[in-house]
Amino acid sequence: MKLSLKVEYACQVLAQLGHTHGRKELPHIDDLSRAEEVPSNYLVQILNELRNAGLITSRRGKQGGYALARVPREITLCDVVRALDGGVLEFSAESRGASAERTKAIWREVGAFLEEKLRSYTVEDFMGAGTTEMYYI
């Protein structure tokens, strides 16, 4: 199994958008590209897929840019993987032979475990230190 570069970049860019969530001024693609060192031409494709999946919004024009569609803790890593790769763990269509059914059952179990784990991480987790407010008494 290999994590796609699109998912890796998307997590980085979503973390940047998490830092600006709720602000009036939206980051532009050039800002995001520079901050996360992601080629802007590739980032355009990633942002389009994230927008089509409903994870981010965009606004055109001088005051335009990108924003998270929900608060950072409500967007899971599973949402991101599904938006960019279509699924968490895909199986081949062909299954023949005496052990085929048992093999598929095990891989389905692994997929379910992986999906559960991916749901436990959110964009907020990718944002790093300083994302939670501290109250001192």
Given for the second form:
Number of protein chains: 2
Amino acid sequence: MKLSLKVEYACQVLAQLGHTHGRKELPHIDDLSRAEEVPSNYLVQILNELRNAGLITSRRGKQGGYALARVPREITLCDVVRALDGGVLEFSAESRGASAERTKAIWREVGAFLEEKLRSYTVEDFMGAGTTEMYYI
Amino acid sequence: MKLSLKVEYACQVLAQLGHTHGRKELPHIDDLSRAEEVPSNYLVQILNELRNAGLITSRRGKQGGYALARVPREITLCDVVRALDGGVLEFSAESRGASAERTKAIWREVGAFLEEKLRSYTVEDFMGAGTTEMYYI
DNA sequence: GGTTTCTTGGGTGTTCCACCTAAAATTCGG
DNA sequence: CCGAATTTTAGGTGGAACACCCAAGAAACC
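Provide the structure of the form predicted together with the DNA, given the form predicted on its own shown above.
In what comes next, the whole complex appears, and the chain from above leads the way.
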């Protein structure tokens, strides 16, 4: 049960985007990469998946960059995990063996429980006290 | 966030061992493999790790086989996960980037929460209603 | 038009997962 | 004590996934 680096990176970057939320100047990939020390070549992928999931928006060309699609409080940790890891707790579909069905039922309970918990955290929780303090370009 | 097949298999097999708990005749690998439809070559590894973690005991030679080390109710799902996946929710040790520390703190909370939940399930829960019904050799 | 930025598609090395194989080591029956 | 039954240990393998790199293309602005 390992948390992927991808999700960790995403949380950090979303926190960063939370800080710049509402500004006119959008941070671009290199800014985010530098601020959170995430390899930019990998960050490209992550930002793309976040955009496809509707969590962030982007603008290209000069003055381009990234921004949250919604207010920080309305982006939950559950959203992030499902956007990048494709599900909170996934296991094999088929169910063979005497105790398979019962086993899966229990793990489904655990998954639902975990999902509820993840829904209770938002990007705002990742932002820290200094809501207005930012990484200056 | 994927649950490994290994843990799924382990849950099923432990349920099976729960049913035979207290008997004189111990089930051996092939019995367990057949009852829960787990590839026996892989099951060998799983049983070994469970034994090294102290969750089951084994006897070799004729009349050998496997048995739970404790009463079903005293083997928790948390024990199983830690024995096989090495931790309930593990993430990278290093913490670089502006929001890294805060991110990890939150995920640690989630991990503790999940661990608590896993502690509330035991092998007994995997065994089903017919506690005495068994797989006959 | 040209620069800046995102977008897209591909590629790569390493690690891990699920599984297999074969040779020991141990236990018991005779 | 011999031999059959069983676990134990060690190693090996194919494929997938992870983390990451690279370069050409497409939009936006000056």
